[in-house]
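Below sits a lone chain in structure tokens, taken as the form predicted alone.
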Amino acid sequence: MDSILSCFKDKVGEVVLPGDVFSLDLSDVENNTVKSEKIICGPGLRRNGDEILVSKSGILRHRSPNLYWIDSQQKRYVPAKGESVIGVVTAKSGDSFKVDVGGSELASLSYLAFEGATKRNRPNVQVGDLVYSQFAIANKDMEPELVCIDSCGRANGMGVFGADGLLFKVSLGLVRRLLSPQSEIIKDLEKLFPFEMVVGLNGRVWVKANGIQKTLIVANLLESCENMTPQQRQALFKRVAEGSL
């Protein structure tokens, strides 16, 4: 694998297209001139034997030790297995609901997916609530479906949320800038003034701030995020500091 991932160093921060391979040469493996690494595919590449293959175009980013994806302004959402997205209660079905996450197909949420629930306490769920879950499975050949807890059984910051706020919808690569551990966006934002925010990974975006004209200011800025330099997006901001906007 260390071919690989020589050729992944190389080409990070450059645009790949699908259909893009990076294959392992098998004789230096037999020749043992190649040590074996462990590569972790993001989205956007599939690993196929000892080949992987691009399947969206975009810029190939890398995140120590050996995490690879592609970064893109795609807005179809795909779901993945422990993804945390925010959906839309569409539905009760039986003893499940039906849950809108901008899929292509709704995912199915059941009534024992949250903490303290039983048959007997039932948690109060209604058609039209947003519900921050995450996908226990998702797969092509099986429906969708979410649970409000994590391993240990603990809602964890999940379940039904926003009775106020904003719900809006931004591309997966700014979903991602905003989820990273040091975004830079979340910190001009902070030092304007404060709100509530939860980020989905499916490209949906909640806020809430003191008072409407606020909530919708933060949701506006968080839009015009989406194509500029760190040098615009901070004479924006300071713009709307000085309330010249």
Given for the second form:
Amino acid sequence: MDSILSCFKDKVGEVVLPGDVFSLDLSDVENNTVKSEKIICGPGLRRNGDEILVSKSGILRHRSPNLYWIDSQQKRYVPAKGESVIGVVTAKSGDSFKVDVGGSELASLSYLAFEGATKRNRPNVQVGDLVYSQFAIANKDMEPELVCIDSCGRANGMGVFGADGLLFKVSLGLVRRLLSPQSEIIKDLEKLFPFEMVVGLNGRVWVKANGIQKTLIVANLLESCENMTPQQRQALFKRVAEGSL
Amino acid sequence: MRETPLSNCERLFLLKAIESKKRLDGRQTYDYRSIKISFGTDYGCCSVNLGKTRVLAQVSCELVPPKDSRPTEGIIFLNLELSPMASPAFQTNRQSELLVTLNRQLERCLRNSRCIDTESLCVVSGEKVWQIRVDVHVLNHDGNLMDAASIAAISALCHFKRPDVAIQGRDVTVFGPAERDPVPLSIYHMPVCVSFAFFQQGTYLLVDPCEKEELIMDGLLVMAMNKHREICSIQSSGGIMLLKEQVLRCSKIASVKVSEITELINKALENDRQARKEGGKFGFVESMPKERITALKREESLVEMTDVQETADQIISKAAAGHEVVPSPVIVATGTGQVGEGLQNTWGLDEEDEEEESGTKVEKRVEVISDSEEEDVVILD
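Next, report the structure of the form predicted together with its partner chain; the form predicted alone has already been given.
Up next: the whole complex, starting with the chain shown before.
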């Protein structure tokens, strides 16, 4: 084996299952025959001493220079620190709100975690409102906590939103595709008609267009993009463009 | 799992959409979602898909002593269960109001309408009668459980066949399915429930509400009718005030929908009957979408091929001359076929083993999926 990464290279683009093990021969490194390299394990991969274990089923992906992760399909969201999600406020309790983000527990969002909020100046949030916020704390041992400000104290687009518009749920894979920098789906959709969209990493998407019919069209198109190849999607969008406009 | 609460924004949007006569999935106000009825391999097992709502009904029977007040009538027992599999809102061991409402409505629809002839279920008056038990399980909740449950229950009852009995004096012999063909139930008519959801204090009406529409509705009107335009039961819940014209209009819409649904049920029953008669495959496996591999698949493995040709030649030269090529199996009657000339098979096996194998032998490309003898591999292709 010429490098530690070669065992990964074989499997990039292939389906791996939970329980698969990449055992790396580190004795070569100690003998200084092979250069030691840093491998960054993304979602789905976990290090266990000298081995790397696969914990999710999916396709192994690679981004140079040394980032590996598992691309898997799922709909159930697990809160992770730093991710921006759309939550629904379910209750006001004490000094914080209880927000449902689609995980196993309700997350708490403090009154003071909004831009310009002080003890006297409470934010204007009602039960049932939608909030776009980030996870400050999210691990399996503690209750997740959300904040609507970033580290500088600015709102940066987060907070309560969505007076009009429609909220619906899609799979996590589609959400990541929508949020990628050069998203094909967004580019195709933009050509149809103008609309506003908020995408939460917990699978929830909020859209608003000019009128109820257009909003419904955008929502249904996004939900159907799930399992389509790019050609099918472009054909569908073209049909819609001719039909509705 | 926790149930997602409905946000204000969704509620407002849905109400506005209903006011402009638009629904989330693009239906019209009086449109049903697509209904798919499929039957299992056992008699009396029926699964109904109403859009994404899925309901499974199973009918079974048992000989029991009759009720004291009605010694010559059989007993019909209906049971509907909501499992947490259907929706995060349902939790086990909690008698929710929805469950009680659904059960009561199903009983009123099927038992009080007397759609099944209970007198024919009597075997020995006062001592033994058939108890027909219908269990309805909700597999997925996407709105309008009542309609789906009633369609599933009545389809399962029409599909069900009970064992045949012979009475000699006080002795009752129950024949198994192998001895005598089972007998279908005698059903007078097929009542089907149709649900109407009302919004904004009765101003707007939707037929077949989906789950989100059910969460924001003000009231619900369920009408059970049969295709002869007889109303079997009406139930209005939610406390909205309905005008006489509204109820009459709903009944007219319901009669149209019920005749369509009854035709669907009859077609599904007819298809199933045809499939069973011709010996084709029937059951849930056949009604699921094809072109999906659900079996284990292994990568191609290398096979040692060095002297295959010589070994093959040797075997061929040593073997006896082959029999003449025979045509495809001759089907004598359903379930049995003959291969080979005359009554003699060409495989050199015993006669008894041939009964099952010679039935339907179809040319298929054989793919070795797994050598394990314990795994049950099903391929839908």
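Treat the numbers as computed from the prediction; the structure is a model and nothing was measured. Only the largest set of C-alpha atoms that superpose within 1.5 Å between the two forms is called the rigid core. Positions refer to the first chain, counted from 1.
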Taking the rigid core as the superposition reference, indicate whether the CA of Arg61 shifts 2 angstroms or more between the two forms. yes
After superposing the rigid core, is the C-alpha displacement of Asn48 2 Å or more between the two forms? yes
